[in-house]
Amino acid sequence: MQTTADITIIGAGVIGLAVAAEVANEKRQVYVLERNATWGQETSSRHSGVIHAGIYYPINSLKARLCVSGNRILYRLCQQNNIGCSKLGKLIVATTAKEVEELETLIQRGNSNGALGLEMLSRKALKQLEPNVEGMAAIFSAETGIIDSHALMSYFAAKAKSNQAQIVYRTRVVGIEKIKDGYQVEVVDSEGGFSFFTRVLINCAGLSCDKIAGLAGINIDDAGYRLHYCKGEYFSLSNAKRGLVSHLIFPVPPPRVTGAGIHVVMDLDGRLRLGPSIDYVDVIDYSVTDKHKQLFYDATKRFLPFIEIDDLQPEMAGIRPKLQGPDESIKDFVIKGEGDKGLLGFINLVGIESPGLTAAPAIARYVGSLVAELL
């Protein structure tokens, strides 16, 4: 690495890579610093791989706006760059009269957000689409799909590198000092420690974004930036049940739940999984056991009557960097320059969880506009 940079991005998950691909060019010295051995090793590779339509999020929130925009950009990117994806469509299934009422709220919110292809289905219409799914009514979301997130990250990384960005692995940021015209960044790698100057510093550190904000001198509690780790487990379904559904199947999320609920995820090869669960934790731990098998079975049996408990096998887990704690209302993405805190040139991305994958290219454009005001 050189001793000076124009832009430094901390974190090489899907968001950091997308931002790098957006802001790098041959006139800028751009670095991406990643503490792991390669890109996409944490939240970006441990999720359901769903391209969301923009139904759940508060109207006019960044989550809603960037999800809807990102959805459209992603499908174009996939088509133009041979990135695996499939616009399967999604059903949000109501199994009680109360949930049918909630469907009305969800479809109104989705339409207000600009989500395309939403349709309310009767029980008869639901059964015509999915004979093996049980419900009183459903929302059909035609623009929901799935994506090969590894291929997407590979595309962003390759584009960033072609635009002269350098991705530096096994490098951990341990100090940030605001100095004239930029930041002195202290890092540790396999050969020891060193520091360098950067004009713009972009925090895309995912699970550690609050810690990076703290290193820059921000009181993360006063700013509302402290993260809550939320573990989501996934269970795979027996291959004998492959082909019994052809869409993504979601429940109606209960009030104040911090996710979409345990749902049916289909991989590009047709394999079925259930997840993610919601479990707030204090430490990052990706282990999955049979402990929660009954929870997954009970959560999905009501709308997937063909599932038997022996069909479920523990598969993987991810950790979501949530800004809202247990039983709190949904909180929006934080994506902002911190000039009002005396940190001109420091751009924070905090709490980028779902729909972060869908929103990634739109987030990158948003950050690019912030960078354009600085350089």
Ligand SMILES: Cc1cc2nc3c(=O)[nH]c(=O)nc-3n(C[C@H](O)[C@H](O)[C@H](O)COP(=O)(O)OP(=O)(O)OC[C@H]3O[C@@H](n4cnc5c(N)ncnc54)[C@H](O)[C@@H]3O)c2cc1C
Second form
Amino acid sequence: MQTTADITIIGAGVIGLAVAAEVANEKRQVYVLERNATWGQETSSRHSGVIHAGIYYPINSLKARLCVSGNRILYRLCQQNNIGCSKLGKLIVATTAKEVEELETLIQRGNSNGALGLEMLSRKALKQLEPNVEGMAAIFSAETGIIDSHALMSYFAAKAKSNQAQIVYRTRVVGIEKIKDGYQVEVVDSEGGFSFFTRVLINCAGLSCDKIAGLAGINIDDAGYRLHYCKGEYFSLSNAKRGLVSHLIFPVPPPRVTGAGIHVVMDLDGRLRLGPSIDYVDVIDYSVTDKHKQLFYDATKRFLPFIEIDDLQPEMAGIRPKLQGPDESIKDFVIKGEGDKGLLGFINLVGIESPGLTAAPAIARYVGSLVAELL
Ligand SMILES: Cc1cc2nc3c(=O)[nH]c(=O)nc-3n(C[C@H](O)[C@H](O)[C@H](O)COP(=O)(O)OP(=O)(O)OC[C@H]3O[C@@H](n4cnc5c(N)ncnc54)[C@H](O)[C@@H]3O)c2cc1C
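Return the form predicted in complex with the ligand of this protein as a structure block, the form predicted on its own having already been given.
Next comes the full complex, this chain leading.
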């Protein structure tokens, strides 16, 4: 690495890579610093892999706007660059009269957000589309799909590198000091450590983004940046149940939207999984045991009557970097330049939970516009 950079991005998850692909060009010295041995080892490889349409999020929120535009950009990117994806469509299934009412609110919100292809289905229409699913009514979302997130990250990494960005692995940011016209960044790597100067610093550190903001001198409690870790487990469904549904099947989300509810996700090869659950935790631990098997079974049996408890096997888990604490209402993404805190040139991305994967290319463009005001 050289001793000066124009732009330094902390974190090589899908967000850091998308941002690097967006802001790198031959006139700029751009670095991406990643503490792991390669990209995409944390939240960006521990999710449902769903391209969301933008139904759930508050109107005009960054989550809504960046999800809706990310959805459109992603399908185009996939088509143009041979990235695996499938516009399977999704059903949000109501199983009680109260949930049927909720569907009305959801479809109105989705339409206001600009989510395309939403349609209310009667019980009969639901049965025609998915004979093995039980429900009183449903929303059909034609623009929801699934994506090979590994291929997407590989595309962003290759694009960033072809635009002269360098991705530096096994390199952990441990110190940030504001100095004239930029930042002195201290890192630890396999050979010890060093520090260098960067004009612009972009925090895409996922589960550590609050700590990075703190290193730069921001009081993360005053700023509202302290993260809550929220674990989501997945159980795989027996291969015998493959083919029994052909869309993504979601429940009506619980009132305070902490997540979309335990749903059926399908991989591009047709394998079915259930998840993710919602469990606020203090430590990052990705292990999954049988402990929550009954909870998964109970949560899905009412709309997926073909599931037997023995079909479920613990699979994997991801951890959401949430700004929303337990029993709090939904919080938006924070994506902002911190000039108002005396930190001109420092751009924070905090709380990039779902729909972060869907929104990644739109987030990158948004960050690109913040960078354009600085360089
Ligand atoms: C259970 C679950 C399900 C989800 N499902 C969906 C979905 O279906 N659709 C959707 O759109 N979104 C979904 N998401 C959200 C999506 O996965 C995330 O928004 C996205 O992956 C966040 O990417 P990121 O790059 O911000 O974070 P990460 O992938 O965590 O990357 C951050 C990187 O920063 C690095 N880093 C941290 N600190 C330092 C440091 N000090 N020095 C150097 N490097 C550092 C880390 O090593 C890491 O590689 C889901 C998330 C979860 C948890």
